[in-house]
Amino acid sequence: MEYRWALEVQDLWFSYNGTADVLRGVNLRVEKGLLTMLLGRSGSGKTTLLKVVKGLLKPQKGALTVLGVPFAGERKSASREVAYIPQNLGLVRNLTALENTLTGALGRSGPFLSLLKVFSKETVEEARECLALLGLEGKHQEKAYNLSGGERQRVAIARALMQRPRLILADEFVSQLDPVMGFEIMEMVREIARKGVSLLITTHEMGIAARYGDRAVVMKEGMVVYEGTPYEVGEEGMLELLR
């Protein structure tokens, strides 16, 4: 299917208890194969879209359109191919990398397959190239409580990579590492972009919304007060929407 937006978000409401808006009439683009970063203070409502664009939360009212398709209750054949990091990044601290990235391979190898969590050669093969092309080679066996922080990220994103995604979804998950780190992973997330899939990611810092992103969201109190490139307004522009 051919499509230039690959999330397309018009009007949307969500409330958690029905009284206080967290989603106040959001809209937002996020283009297909750009790496558009998703900029606000805590509680400002960047990680409640994430969720409903993932499809874990309903909102009350507003239009949502996904990889072309607009959704307004079945969600399960696109969500497939959204892949959602949240800021825990979700690992099971007992699973090996391996056996951590393969997870994502769960909702495309039939009911029975899951089920078993059983895996063809291929797919073992396809998860162990994605580590490998991660800069994890080697640490396949390792269990995830063992890893450092930005080896964890990398496993996060292996095993999002083996949605097979054309659309990522990313909560905070450079946050709590040190700016090396931070910067690194970044780069390997802007390659991920240049093979044509699309990611939203969440961010608080300015600095990595302004060298990695092709497009700037800035939110402010559940609501959209700035969408563009991050060269238009500039760190201090961004930090002064923040305010």
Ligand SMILES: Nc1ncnc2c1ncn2[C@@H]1O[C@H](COP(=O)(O)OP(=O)(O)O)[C@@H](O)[C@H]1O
Contents of the next structure:
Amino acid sequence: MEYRWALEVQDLWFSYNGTADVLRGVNLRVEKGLLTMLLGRSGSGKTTLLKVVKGLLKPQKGALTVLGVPFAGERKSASREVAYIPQNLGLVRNLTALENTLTGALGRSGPFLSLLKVFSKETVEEARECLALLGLEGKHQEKAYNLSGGERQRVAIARALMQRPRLILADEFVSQLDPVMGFEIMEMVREIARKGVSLLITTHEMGIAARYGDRAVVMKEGMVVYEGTPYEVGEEGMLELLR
Amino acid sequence: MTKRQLVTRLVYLLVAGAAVVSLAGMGLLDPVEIARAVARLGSFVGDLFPPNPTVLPTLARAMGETVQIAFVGTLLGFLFSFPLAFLAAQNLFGITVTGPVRFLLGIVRTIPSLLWAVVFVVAFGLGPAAGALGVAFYTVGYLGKLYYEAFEGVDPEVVEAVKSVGGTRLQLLVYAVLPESANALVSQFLFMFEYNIRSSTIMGFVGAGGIGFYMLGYLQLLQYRNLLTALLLTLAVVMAVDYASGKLRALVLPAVPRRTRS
Ligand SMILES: Nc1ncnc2c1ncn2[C@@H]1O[C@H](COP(=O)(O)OP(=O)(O)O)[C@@H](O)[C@H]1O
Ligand SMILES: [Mg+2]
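Form predicted on its own done, so how does the form predicted in complex with this ligand look?
Below, the chain from earlier opens the complete complex, with every other chain and molecule after it.
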């Protein structure tokens, strides 16, 4: 289906408890095929926004159009083409890198054979390719709990790619890695965007946003206060916005 | 003195008063009665010794039956508690499903295995089948609760991540909830088996098989030396099973760090 924006959010409101609004009328458009960095101080509502977009939380009010499809209420993860990588990655520690990657294909695998951990040859091949693409050839059979932080990060990307996504949502994606590893991973992510996948990545680090973001969005107290390119505002301006 | 202190003292006083009244009512504050009881206990302990090894072959067979009751009961209980725990986990199903299942588990759990055994003696007649079913029912209630709590203890991010790929609930179970809670499941199964070995030893009291039948008989026939033999055998088996399951636990459960980052 043809669509103009990867994601359109209009006047989105969300509250966890019904009294304190965490999202207070968010307006946002995410461009197709670009890497958009979502900045904001801790508690500004970035994680909540991603979960609402993914359909894990149901907004009280507002309109959401994901990949050109308007989405009312708690849409069943018909959003198979929207991959979500939570802040702590959500890898299954007792499964291997390959098994974790294969879970990305669950949505399009036979619901019964997959319960026996049987995947088609092509699917397994695709998972191996994904891992290879991310430089994890030798780690297929390693359990997730034995992997380093950077390796785990890459397994999470591989799992997302197995969904054959058109939009990837990633929360605080490289915030817990050392800077060199973080840049390395961001380079890989940029490659993914160059292949036409749209990405929305939250961070609280301006350096990462300025360096890798094609676009930058700044959130403050549950609202979007800036949408544009990172270099239009510059780091000084961004700091001012975040304050 | 503040009001709060006053109330606290009043509560202490009430508890102490209730304790004295209850003890006196049971005759536990009568020194003469206590002296007599101690004397009787002394002669009872004297009558226990020495244990009588000639009954060992009979008892060993009965003890074997007790272990079987515990084993079959735990296994059956596990098979039924597992799907029920799945349906009772609030991170997998809504309250309309989890509510009734939890209620059912709660009821099953309230009734001790000995009482279940009585019910099954009525239904199946005397013998270990009734004992095993009694143990199984109690296990369903208890293990069911331990298991749904283990399921709910799984890192919510892992559940969200696997939910997000658009899989079914069964896939969520197989790919996220089970591998993440596997250690707890194995560990609680072994715990349940140890517990059930103990409760199976008294199944014979109600005719539901195992060594309890002989214990009760020796007690009623005042054959205290035989009784001691049965008790010692039970103790040895319970300790052996605890030891073995401890070893097994160490063998199957690797030391997995809770969460690894960078
Ligand atoms: N599960 C929750 N229940 C209640 N309040 C929450 C929950 N998660 C987050 N919040 C609150 O919502 C606000 C926004 O949180 P979050 O979306 O995590 O912000 P960010 O990701 O930008 O740090 C915070 O005030 C936080 O305390
Ligand atoms: Mg956050």
